[in-house]
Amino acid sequence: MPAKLSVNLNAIAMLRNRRDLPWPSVTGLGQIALEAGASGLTVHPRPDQRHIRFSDLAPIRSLIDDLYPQTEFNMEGFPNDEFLDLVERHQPEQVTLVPDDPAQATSDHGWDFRLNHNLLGNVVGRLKKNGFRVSLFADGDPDVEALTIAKETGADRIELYTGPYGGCYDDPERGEILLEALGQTADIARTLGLEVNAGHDLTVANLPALAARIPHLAEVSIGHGLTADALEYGMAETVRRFCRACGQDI
């Protein structure tokens, strides 16, 4: 099955937050994305609310429940008490745990699974008791021991951090090296029983090679590149373009 597309709404929220106005509408563009074929919506509600605001979460949950119940809500963030309370209040289908410092501009590395074994084990256990699917942000490093620890936490998936791969848009040789590392990491994860997501700086140009190297890729979460393309092609057509880049017949 081709990878599913989850549209990350953070860049849309960031544009809205430049003014004290309700546009562009996060839920409005989310609805267009779902209507065009996206399989879900992703948000990263950071503590300073510089992108998604906490007040956005209930409307997004309602949009999915009321109009697109076959799609999914994915909430990602660092597992502090505030984030976990938001998760338990808004009940996403998937929770993606990332090792972000609040001062980071964006997610830029995966978990050190050795260092954070106990933390992640406790948090994943709490989330799994509440029925959430859990994904852990992981570097494209084919480290069997580290990925084994990720599996031991009880997580269902890893999300491959594809930022370095996306950054090779002008260096195809380096891109091929990083693509193979991502592929090897995904192969190990699958052998261990972990499903594989991916996200960060993915585009219509670099996504087909990733999907070809990781044919069992479950989901991609894309925000910045997709939002940039939406300025040129419109949200609906951009979603269709990204779905086709995943290998979907749409």
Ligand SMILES: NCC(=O)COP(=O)(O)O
Given for the second form:
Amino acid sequence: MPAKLSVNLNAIAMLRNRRDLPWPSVTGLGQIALEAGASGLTVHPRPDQRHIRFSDLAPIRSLIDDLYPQTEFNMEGFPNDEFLDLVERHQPEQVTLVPDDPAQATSDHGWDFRLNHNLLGNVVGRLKKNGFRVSLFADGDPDVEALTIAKETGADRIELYTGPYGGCYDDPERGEILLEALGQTADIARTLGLEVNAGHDLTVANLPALAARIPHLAEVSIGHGLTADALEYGMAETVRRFCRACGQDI
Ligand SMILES: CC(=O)[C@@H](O)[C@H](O)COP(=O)(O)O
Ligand SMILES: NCC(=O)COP(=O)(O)O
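Right, and the form predicted in complex with the ligand of this protein, after the form predicted alone?
Okay, now the whole complex, with that chain kicking things off.
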């Protein structure tokens, strides 16, 4: 089963926020993406609302509920009270917990599961009790003990942080090494009963090798590289290109 594509709207929101104007429309581009074949929309409402604003969340939820009920809403964020309140209010199908400090420029590492097993156990338990699918951001590090702790939190999935792999666009040898670490991490996760998502700096160029190495990859969430391509090919054609890069027959 090819990986599903969830389009991250952060970069669209960042462009919109340059002016006090409603375009480019986050929901408008999201609708084009879903119409073109994306399986869902992803947002990361950071505390400073640098791109996705809390006011964006209800319109995205409504877009999916009203027009594309077979698709999913994925909300990413650090599990502070503010984020968890947003999750409760907007009821995404998936919650992806990331260990981001508010000052971080972007998500640049996965969880330290040993250090955070109490925090994650409590938060995941609360989210699972309320019916959410929970994914935990994880480095490409085949650490059986750490991944076992991730499983023991009650999470459904890990999301492989693919930033270093994406950054190797000009260093194929290092890319191969990082890809294998991601693949071994995914293999261990599967053995433990965790499903596997992936995201960060994925592109049409680097996605096919990831999908081939991780045939059980459930979902990729992609924003920066996809938005860059959308400036060149348009959103609809870009979504189709990324779906094909996932191995989908679209
Ligand atoms: C978790 C992850 O890798 C990305 O989805 C992250 O949300 C990107 O955040 P920015 O778009 O703020 O860089
Ligand atoms: N979880 C990764 C994501 O949603 C988008 O990351 P990127 O493609 O913007 O780097």
